[in-house]
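Listed next as structure tokens is one chain, alone, in the form predicted on its own.
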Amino acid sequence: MRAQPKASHFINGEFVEDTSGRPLDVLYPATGEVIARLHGATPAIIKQAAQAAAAAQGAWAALKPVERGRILRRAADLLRARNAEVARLETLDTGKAIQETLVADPASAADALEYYGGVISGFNGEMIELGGAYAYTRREALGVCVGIGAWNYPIQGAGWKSAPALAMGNAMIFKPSENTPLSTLALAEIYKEAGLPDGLFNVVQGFGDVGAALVDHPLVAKVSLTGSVPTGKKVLAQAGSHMKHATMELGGKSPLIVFDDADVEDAVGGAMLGNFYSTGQVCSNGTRVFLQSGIRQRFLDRLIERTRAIRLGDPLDPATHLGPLINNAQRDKVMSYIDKGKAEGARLSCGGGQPKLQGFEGGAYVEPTIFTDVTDDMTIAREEIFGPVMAVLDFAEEDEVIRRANDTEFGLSAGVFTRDLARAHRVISQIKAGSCWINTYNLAPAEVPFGGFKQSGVGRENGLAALSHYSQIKSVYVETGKVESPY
């Protein structure tokens, strides 16, 4: 037991256990060994969390926003001070390389806490002049919010959801993925140490049935989910049946377009980050890489050369670039897509295997994989793989690539590499995607809204937009003169 928490759940400011809940074994993806044993939430645990959140929320919302923000900023400082400790926990939980979690995971959550702690005091309603009268609007908290996290970025997701929710005056019950339940408990402890009143950030563990029970609970006003499109559709329909607020941050099959005039090294770097970072388990990844004919061969030569230099290995070794996938089931899914790519005629230009690393024979490893000569109708160009598999497609003209890039049910992200900034803005303006990049890829600062179009989601994480999604508007009409009536 290398990462056993004090208990499975964190409710009303303390760790809580109920061993009658469904057993939940936490596996280290690099070896397959059990590193912690938890239990899913029972109905009694869910009731306890909802009641604690509801009881604490009103007094929290009544505080001055600057006072709420002060606690969030203190929590951000504590999280940064414990970055190495939490990053190691995140690596054990997810299998992601420690060189990545040290810079991207708790740090991203801390950025969100700091950002919302700072901006909330300036997030207000508006005053509207109406001649002899006026009106004003108030931004009010929703109440108890539920966050349902994904396994690829556990503590980042918990930070991205809880920071705007708490800043706005809500309480949150967070259910991590059953695959990665550990780091959110560490965040709960940090919130408490920072001075967050008990009951405002509760963590309950479990599988899909626990998430469904939380969404159905009558004390819950909103749900924010990060997950797959099929899961998002179910949760959105469930929330909608109760007329509850919802944010859905879902999957994608995003285009990354490289024009002839792009800087080759930058474009290759962007494509690699947009396909292999977190072992390819990123919803916004640019997994359809469109190359214009004039840059194609130069790009592919450097892409394959640099990809072959990626080091797979022990995720806790700072020299390792890529760790395993989250589990063997995900590895088998990714390998099935690689088999489909080969069967449908794509050229396997790099990778495609399952390495057996000494000491990590039980790990869910997949080589970073590049397919070339991919066509738009192939399965690997249509479906989200969620693994280190890049599909390279060719194009000739701007109008053509815009049309093909948009030919998908998804609309999460897109990227363009070109030295012609007029073209970059022109192309991005025509791509139907919510989170886009020009001459970079996959950066997601807390200040910038993140989310998708079409099947890729509803609502936004991050930025001031997230505060809007964790609040409701009250309009107040104020008459300063006489009330005229024909009656």
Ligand code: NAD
Given for the second form:
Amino acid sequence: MRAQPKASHFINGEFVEDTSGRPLDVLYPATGEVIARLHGATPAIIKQAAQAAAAAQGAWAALKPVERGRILRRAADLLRARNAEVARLETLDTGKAIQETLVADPASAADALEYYGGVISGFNGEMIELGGAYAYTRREALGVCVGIGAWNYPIQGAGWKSAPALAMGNAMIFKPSENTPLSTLALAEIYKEAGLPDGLFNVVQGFGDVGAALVDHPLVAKVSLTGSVPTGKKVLAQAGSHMKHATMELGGKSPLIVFDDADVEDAVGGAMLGNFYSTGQVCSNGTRVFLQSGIRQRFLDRLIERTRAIRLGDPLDPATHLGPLINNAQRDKVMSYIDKGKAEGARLSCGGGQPKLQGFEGGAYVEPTIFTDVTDDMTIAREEIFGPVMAVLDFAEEDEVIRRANDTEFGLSAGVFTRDLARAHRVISQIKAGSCWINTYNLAPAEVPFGGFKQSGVGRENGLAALSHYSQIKSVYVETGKVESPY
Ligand code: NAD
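Now show the form predicted in complex with the named molecule, given that the preceding structure was the form predicted on its own.
In what comes next, the whole complex appears, and the chain from above leads the way.
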């Protein structure tokens, strides 16, 4: 299986190679075979990207917003037209099942391009009456923005960051995760075909050092990172040392609360989606599932029955539900959490194994796993696992579950399942998390701001909120009378 791109990087409208950069082999997570060989960016590549982006940005920002939007909407159409091909590439890059990538990954990126292509012309400053005088505000682009991606949603991440950045009149340099460098190059080609002027969307590959060099570059005004909390702290501090703008989309250990009166099938479906989709590698997953005592047994019976029916297998087979994890290191990390769960006294109610699938013996597979009788202090209830491992906790009272749900350093997401809508709103209003759901889980449409409280992040992606984070406000005071001066 080969998925070799024309070159490692895409700068100023062209594929660019520099073989003196650190070798970067791309593995197909289902087999472990090398599907592409790339190189991380050298200082010369980073300089070339920064200069191309800075040179192109001014003229782009000077276009009418509706003209910028038109190019983004054309790119959305082209991406949708290439959905099957890009979804396949995403499956090779990530190992995620093709039945997911066909509906979720390029589609979500295309939604962001379409949304920002439409709303940008209505995103304006304000006019402020000051009694005779007045002031107005302008929303101005920041300049060159850097996007740094995680490996679980590569093209979605590139779309979610580049669409609002470009719509607002910025240029972007995107560094995909070193694990999943391929699909972002396809997005770069699509932007070019859609008519995006050269230099506005550049892709440079590399490991963390390349990300750090981009954040440090004097021509760069902003960084938007998706990644883990430790990386986020480093990147935010580094951006802060240069007084640069920063958006951080980080990890979580989110609560999903199921009250006695919930619809069992919906709640089970929500909990499965919120733990096993993308083989559990989703930042907003509801990995602490709190069950009220009256629904506990009915919920667990159906959960275990439905989880046992999940099909692991060949990611390219449309019948496969779950592919492997991104690589063996991640599989080992997830397995060590499963061991900790057992050692600390949680009950392993489903899964927990490392299956060897015929033809995919080199794949980083882990069974969808359910621990019950989990308590708040256990490691599997406190740390982000980033794999298909659900921790089920029990509760009795509303006040109790709110307190326990909030007892975490994270604050990305939360979900509540109940037929009592007054209770749903009451509970959600007291949960300290940025992206919440009532009677569903893990939907993230482009129109809705997405991001975390506490250690889960700073700033927001999606919605009009993201346009604020890719712009700065200029206030202009306009005097219509005489200048009063005591001098
Ligand atoms: P990671 O933190 O290891 O890496 C993320 C990106 O940062 C990679 O591109 C990496 O090369 C880069 N990087 C690493 N060190 C850097 C540095 N010092 N300076 C600049 N860039 C650096 O994360 P990952 O393992 O790729 O992804 C998994 C994590 O991402 C999980 O914690 C998950 O919850 C989180 N995540 C969050 C969201 C969200 O929207 N909140 C979405 C997806 C994933």
